[in-house]
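The chain below stands alone and is given in structure tokens; this is the form predicted alone.
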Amino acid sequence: MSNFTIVIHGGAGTILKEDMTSELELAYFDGLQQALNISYAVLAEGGTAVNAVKAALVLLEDNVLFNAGRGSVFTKKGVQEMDAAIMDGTDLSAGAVAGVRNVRNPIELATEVMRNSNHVFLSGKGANDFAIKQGVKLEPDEFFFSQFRYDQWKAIRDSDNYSLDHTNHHLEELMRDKKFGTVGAVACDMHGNLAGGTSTGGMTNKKYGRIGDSPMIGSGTYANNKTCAISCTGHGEMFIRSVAAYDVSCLMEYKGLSLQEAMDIVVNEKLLKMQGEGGMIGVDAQGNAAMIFNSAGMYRGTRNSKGINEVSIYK
């Protein structure tokens, strides 16, 4: 029996200690630590990483302090447009969905795509379409509502610029006391197999259906029993072109590095020289855990069965 392990994230960027209310970052650690528990639970019972990482995510996803589910950012056209995928290392099937509407769960729907559909990747109406077949919970638009996220469209909506939620190129005033994002999970079971998944409102005002590396198999979430599991958070166009999740497990398999090791050259060399901010979090077959950003902050967390439990914010 292996050590177990969840890792999660909520997002990577310029978080910052002074810009925020002990308040709210009361509210961080407690929904971080939630998504921690509820998903250690299913570990210990032994159940799947992949239903680990589901029941991470979707804990996540109702928490409206994460841009994603429930609280995702708007798009141009004021409108809410979700990503998610996940991946099971046992087999490297997997399940993503781009640009959906009024899913509840964009991460219950990745994971139906990944056991149902034989297909990998679902796309807008398609996969709106697809989620009813299934029974897929689905909300109105006023369930992924809220104030901060309009406010923060509204003072850029006239405007081309765009918006990653966790920096504050254009908003630093608005942005001044809530900056958060993508959601992330990764998990390795006791019986050693990996999962990941990672799940996503995209960017603030993005234009033309827009998509990120989040739901991209291999460039934001990866899995692979042989080496780790990956679910990225960050500026997604430059995590795309590294192929950044599935270079951390080309180093591993092809060079022989440690997930530290690995990641540590993806995000604070590759990336970097990109300009690529943000960062990753990944799990090994060992039950190795690694959490590696080169951004001011990343809302990140990890428990295993050493028990070790940590939740963090700034660097």
Given for the second form:
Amino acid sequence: MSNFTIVIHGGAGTILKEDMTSELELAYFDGLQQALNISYAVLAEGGTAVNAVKAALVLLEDNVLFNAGRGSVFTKKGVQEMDAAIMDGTDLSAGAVAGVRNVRNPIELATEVMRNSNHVFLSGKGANDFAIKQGVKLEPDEFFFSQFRYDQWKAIRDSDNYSLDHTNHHLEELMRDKKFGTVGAVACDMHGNLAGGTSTGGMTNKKYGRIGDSPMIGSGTYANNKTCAISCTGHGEMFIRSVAAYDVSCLMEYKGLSLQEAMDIVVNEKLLKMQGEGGMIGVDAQGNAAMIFNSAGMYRGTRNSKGINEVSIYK
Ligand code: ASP
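The form predicted in complex with aspartic acid (ASP), contrasted with the form predicted alone above:
All chains and molecules follow, beginning with the one already shown.
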């Protein structure tokens, strides 16, 4: 029996203490802690890493504070299109969905793809059809609405931007702090099995069916019992181009680096060089956790069988 560990994130970005009210800070801490607790309970009862990851992500998707499931950002067209992926490090099985709408918990749908389809990655209408077939819970548009995300989108919907326009101060204020609010979880269960998952609404004002790194196996999400489980958050295009999550695994497998060393190279050297703002969480098969980011903050937390239980936001 090995140590068991859960690590979660709720997105990275320009998250500064001076922009935060104490109520909001408390609400974030509370949301993160609840997600840690529910997946810790799964692991403590001997549950699998996959089920622990899923449990944490369902809770974070249901929490309107985070940009995933309920509370997802708006696309150029003013709708929510969500991406999610989950991977089981035991046998490298994986499931992912992109551009799904009205699915209450995209991570549930990704798990259905992993367990009950012959495929790995489903998108758009086909993925929604599969959700209906599998009886995955759907919700009307209103369920996903949040005023904050709507205001964020209104501020840039008439531009071609899908990210921060630094010349517009008002916009900067609106975009600040919530630029990347994706949620992710990685776990090592008591049998030494690893799993990772990520779920997101993507980036505000995205268009043309843009898909980020989160649902791409190897970029935003990866798990392999031989090395690690990783979930990323940040400017997806850079994480895709650098195949960030798999790169951590490769550095560990081929170069013998530790989880912390490998993540540090990818986040603070490789991604930084291409202005890839963001971060990632990871766990290895010994249950060691790491949380690394090159932005001002990252909503994050970890809990393990050795008694560590912590949530934090800033550097
Ligand atoms: N990585 C996500 C994306 O590009 C955004 C995020 O992490 O918040 O879609």
